[in-house]
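Only one chain is included here, represented as structure tokens and corresponding to the form predicted alone.
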Amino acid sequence: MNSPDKKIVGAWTSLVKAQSTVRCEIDAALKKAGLPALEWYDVLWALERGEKDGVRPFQLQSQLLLPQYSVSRLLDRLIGAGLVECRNCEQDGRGQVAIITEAGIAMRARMWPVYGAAIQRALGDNITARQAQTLIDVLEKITAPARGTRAGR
């Protein structure tokens, strides 16, 4: 097995502390606007961009990169503020689907313009739009799927 260079674990590194610092702010401007996490966002726009008759769950999952049981307690918070409602699926008897509700897309819509500016704050007055391109080739290639489309594969 081969250990990574210094530099990739330096840069892995700094790709995790610039990650969780941005989440921090994002979510220390969020509640001090009195808003919901930036998690609570990110199903909300999962479920707007998504499907008219709703979302499964584990669509959900794989879309956020959550454990199953994250994305459930989420729904259910979700669910128990008025934000999304939850359906019987059609095509699947025992499942189900999140459908975001008008209060759930008036609430995203509330959030978008501190979350915005929070991204301006932590990316966009600290790096150029060619910094940006690069930032979005370099992070693209990491999170290439796996089949095959990775460097070296």
Second form
Number of protein chains: 2
Amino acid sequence: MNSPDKKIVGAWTSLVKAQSTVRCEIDAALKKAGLPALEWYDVLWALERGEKDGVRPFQLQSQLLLPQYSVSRLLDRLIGAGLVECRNCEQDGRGQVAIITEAGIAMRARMWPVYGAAIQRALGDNITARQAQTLIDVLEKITAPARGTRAGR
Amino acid sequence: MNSPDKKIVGAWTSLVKAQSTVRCEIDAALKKAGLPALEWYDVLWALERGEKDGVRPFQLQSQLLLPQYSVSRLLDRLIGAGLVECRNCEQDGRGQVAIITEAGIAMRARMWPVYGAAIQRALGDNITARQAQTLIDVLEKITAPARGTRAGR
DNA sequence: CCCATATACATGCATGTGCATTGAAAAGGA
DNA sequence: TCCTTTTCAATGCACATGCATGTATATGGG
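Same protein, different state: after the form predicted alone, show the form predicted in complex with the DNA.
And the full complex, kicking off with our chain again.
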């Protein structure tokens, strides 16, 4: 019952393998360069392009698709490394705002060339821009399903 | 230098988000059904369709794209749960062979409907078979790059 | 045959993650 | 206003992971 079509299963398998392949390349490149892991980059980048007076942890949570405690601890470590600062939120006594430091900005700037080069090697050297666009178009359907198309609606 | 094209970066982002979305759906479904996590399924499935006289851990390692110690401990847990058996390899004194038990076969059979249904919901309900094929075609280029196309060759 | 090196797998230790819970403040209703 | 419910975030505890290393066997050169 509701067992998916073979092609759909194949697509899922390909998705997993491709993601894993690229991810390994990136992780290895960052490690080899003595840089922090990709998760740190994601946080730094989210903070850098977010409101400059700070981003709330729960916003990071939804942007990065991470569980709440994971964001909490990730911020702990980034703060410990001096890449992020945390202040009490003025509008909400329960909340915090995370702000990227100068060191954090510098670190992200150091990470990007390594990260970007790894993406290029793993992805850019193997697919065309046109294929990339195709990928984006199809994958977005998964991430943001069209309204009214899902079962049960 | 070697910083990738915007579309390539976009494709990587989409890839991560899509994989994460589907994966969450699957994890949640398995957990809700009180079943083991996806990694266990992968091992069980690899063993079930592999040689019935056993699969070597290092083979699992390359098939599942997992680090060596990860396979070692994953097998520990599966053995502890009675889903897998391990014997000394006769051809190689250093080695082991992992064999799926009846209970393991039964467990995989219980997991598949839940797993499959989750794939269907997250993927099958959102893309067509044709789009799935497109996805497979492009993603395979990433996983298994064509010879002579990589930089440096 | 002996030795150096490579391969298969396990494991101690530090670190990271998941789950459940807690504490605190905000929001909403009577 | 008071009280209940909801939301934001931190944390204790058990478990999983990563790294480095250890142990054992195989392999290849001399």
